[in-house]
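Take a look at this single chain, the form predicted alone, given in structure tokens.
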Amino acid sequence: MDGSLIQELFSVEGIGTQIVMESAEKVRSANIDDIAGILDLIRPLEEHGILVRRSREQLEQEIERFTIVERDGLVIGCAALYPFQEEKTGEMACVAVHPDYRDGNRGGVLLNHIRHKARAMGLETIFVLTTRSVHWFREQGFYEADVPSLPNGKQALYNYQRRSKILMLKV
């Protein structure tokens, strides 16, 4: 539209283009105030059996394990890291990106943040259990593994009925 830049810069309403000095998105560690947003994001995936159900109480107890992508105060992505220090590995879990924002490599941004956290903890690998996104994780460099390659504590909890693929990545 002719004059749209002038209209955006010199009117209160603008035309719908946002001009900012920094990105409107931030990747950060989650805090207790993010629980409602995380629940809104993951609940549809839990209902379809894509993610394992987490209660509000469980999220409250584990919130420090979560990383989020926030855009204008809205949680549009999340992932958690559950370390197994003895085995020098960690589980990347509860990976979700809002459907309206899946085209901008936000999953990759979350993965990179989780990898940095894992390295800082002294972990050598991370693993995921997935029923739907095998191809995406392979594209990110993950390779297939089997149940005996999981940490002992996770092997005991592995749900054979879900038939999740186990994928690992060196950090």
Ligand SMILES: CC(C)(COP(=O)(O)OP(=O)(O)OC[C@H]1O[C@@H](n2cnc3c(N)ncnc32)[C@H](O)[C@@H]1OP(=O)(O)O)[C@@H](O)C(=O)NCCC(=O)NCCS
The other form holds:
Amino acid sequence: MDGSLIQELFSVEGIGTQIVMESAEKVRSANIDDIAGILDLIRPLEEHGILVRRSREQLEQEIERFTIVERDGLVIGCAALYPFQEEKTGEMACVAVHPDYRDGNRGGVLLNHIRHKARAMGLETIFVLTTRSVHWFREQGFYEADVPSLPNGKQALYNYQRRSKILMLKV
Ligand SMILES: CC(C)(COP(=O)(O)OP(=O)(O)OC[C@H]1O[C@@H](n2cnc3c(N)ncnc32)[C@H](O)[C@@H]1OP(=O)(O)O)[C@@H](O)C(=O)NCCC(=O)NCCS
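Just the form predicted alone so far, so send over the form predicted in complex with the named molecule.
Every component of the complex follows; first up is the chain already shown.
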């Protein structure tokens, strides 16, 4: 292929087939070293109004809430879980898969990781607020819910102008 040497040397994916001992991709809890990678992933989505903006400081404080998909040292997917222990529910937020890596079930894998985390915390449901990806969450088994079904702390913050759909899932 014309340009294959350049593609091999200068792209993360390279060109051709690589045989490895274990998958180049890992799903794991995020740590402080992943912040730059998460910001690179979510900034474009925030700029398009798809995700709510988070500052670096906020991300630093909340980093243990995040799960990431890492590939060759790059963060290509993320999702966060904010528990509301009293109400036995949790918000799944900041769900994103890098555009080059969509439709490979990475969203599904992230959701599974968050489900396990929620169960381990003793939560019974998780919910998301989304404006763009209602169909995707429905396909994953989420059902539509209303503002009163949100935990009290979240109801007070619900932004009626953004008009996000509320979707819930039993974990
Ligand atoms: C939603 C998102 C995380 C899915 O990630 P993904 O890794 O592509 O998900 P999966 O591979 O598990 O699922 C892909 C399937 O869902 C469909 N899909 C993806 N995004 C969708 C959307 N916004 N609406 C409806 N369907 C969608 C794909 O067409 C594909 O369907 P197929 O299996 O029939 O081909 C990803 O599209 C994304 O990052 N979107 C932008 C951020 C966003 O909207 N986040 C939600 C706000 S909290």
